[in-house]
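A lone chain, given as structure tokens: the form predicted alone.
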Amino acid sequence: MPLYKATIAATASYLPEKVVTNHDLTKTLDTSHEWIFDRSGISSRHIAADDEPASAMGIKAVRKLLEKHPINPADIDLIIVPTSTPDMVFPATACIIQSAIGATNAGVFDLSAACSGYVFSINTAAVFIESGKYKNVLVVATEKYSTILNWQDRSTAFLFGDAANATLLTRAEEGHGIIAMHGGTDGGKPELLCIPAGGSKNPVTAETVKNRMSTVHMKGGDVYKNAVPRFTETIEAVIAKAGLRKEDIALIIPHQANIRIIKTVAKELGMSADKFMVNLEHYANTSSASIGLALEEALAAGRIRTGDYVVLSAFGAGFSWGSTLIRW
């Protein structure tokens, strides 16, 4: 048995200045609002400015948060960093995130999970609260999508989004807290969403950058074709794990990709849609950033009380998935 439960005690998110609409994409790529929206139910993504890299966007996250959530950075012992979009290589972006803010005491790391990469990091996180070794874990995830985008590309420039988000992960009260956790990958199909270059396989060199293949390559129906029953075997699985019912679930927050796959993992579950949090509309997909944004929302509009279950839920490449389910 665990020494504690973990729960989120707080959260807060930055969103880029820079705002462009549908609309505006029409300018450079050959589509239309219609199109974009009808298959995403996208209308518009923030954009971060040139000189404002993932670290920076997550140290503005982090800092709203602590004005929200008042904790000494001294007595934060981890931070977590799930992000796609790092600042370089090495060191991590984490790193830089704890020298920003003064966490002289935290150790850090950065998470490659893609879009599974928040859930991936508030599971990793309560496992470290739950040894009793560590009680103040900070999860920041921050994405720049738009530096890792073919802005020619019909298929994927509408979809992403900038954004970032701070969530603090400290020890629960008696009842409440992170009660059930669930993860999987199937690592056989990298090539159906993936960045092909600028890792070991393939370095950067003349040809990659001609041919773009440092730039987010998907094939949107095989990736649809996966996520629809991943997400619905996560969120299920988590469900079970917990020893609870469908209807004790007052909310999901799922990773906002797509509205479609969304809308149909809430078929599939035999649940109203009404139960899912949605709110990809104005910000498009933020990758690991995306489900701390949309809880952050849920908790400002009043969707989650005390005492009601919810379930954090995402899937993204690799392929990986994973739900996080929290007595509030």
Given for the second form:
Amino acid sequence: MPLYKATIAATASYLPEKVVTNHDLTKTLDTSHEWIFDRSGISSRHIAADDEPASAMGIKAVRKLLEKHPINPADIDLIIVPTSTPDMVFPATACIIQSAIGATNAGVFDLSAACSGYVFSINTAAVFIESGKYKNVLVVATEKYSTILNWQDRSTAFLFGDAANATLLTRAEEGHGIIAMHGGTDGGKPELLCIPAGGSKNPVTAETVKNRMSTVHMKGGDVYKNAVPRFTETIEAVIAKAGLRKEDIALIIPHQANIRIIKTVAKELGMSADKFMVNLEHYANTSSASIGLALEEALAAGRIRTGDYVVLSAFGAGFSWGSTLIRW
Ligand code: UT7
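Follow the form predicted alone with the form predicted in complex with oxa(dethia)-CoA, if you could.
The next block holds the full complex; its first chain is the one shown before.
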């Protein structure tokens, strides 16, 4: 039995100023607003400035969080930064964020799980809190996909956006907090969604640069076909692990990749699409930042009340997938 329960104390997001609409993309890509919107539900995305790396966005999200929920940065025990777009391969982007926010007593690390990064980080943070080892854990999901996209590839360029979210986890009060978690992986076909070069398998060479191998490569249809059953499986699993029924769930906050995936998952689960938080229209897929963004909006819109059962659920490259069930 865990010593404590963990919960989300506060969450805050940062979106870069620049907005790029689907119409803007038609100036350089053979595409249309109608195609993108019909196939994905996306109409625009935010793009970070050239001098705004992932760490800078993450730091801005943390500053907003600390305004909302003041805590002495020295009391943060651990910082986890899920990101696919770290400032550098090393040191971890978490180190740069730690120094900027003055979290002088925090251990830190980056977590690599692509779009599943937020849920995996929340679950990891929760286990540290449950064990009694740490009290305050900060998750800073920050993504600058604009730097890893091939802007000439119409099948991927429209899908992603830049954003950051900071979420603070702490000990829960009696009767509240994270009550179940679930995770899964199938690493059999990493090539279906990957960045082929820039790692130790294909180091950067003039050839890899010429072939744009350091950008996102995705077989969209295959990813879609895996996303639907995996989302369905992980949401069902986490609800079962908590000993609850689907009817008990007030809100599901899924990773925001495609409105069609979310609607199909709702149908597969036999749940109303109204129970799924969706906000991807103006942000696109912000990878590990998307669930935090949607959670903050759901809270601001009054869609989560004290005592509600809320599921966070993700699917991404790997393939990897997972969920968290929280009693708010
Ligand atoms: O974050 C987690 C990981 N990512 C995802 O979950 C993404 C999962 N995949 C998807 O959401 C969808 O596969 C996409 C939205 C990316 C694409 O939708 P789709 O319905 O699977 O389209 P498709 O790739 O099968 O392409 C259909 C057609 C193709 O033409 P043909 O071969 O039928 O003549 C494409 O060439 O649409 C064409 N196409 C486009 N047309 C206009 C592809 N991209 C575009 C475009 N504009 N941007």
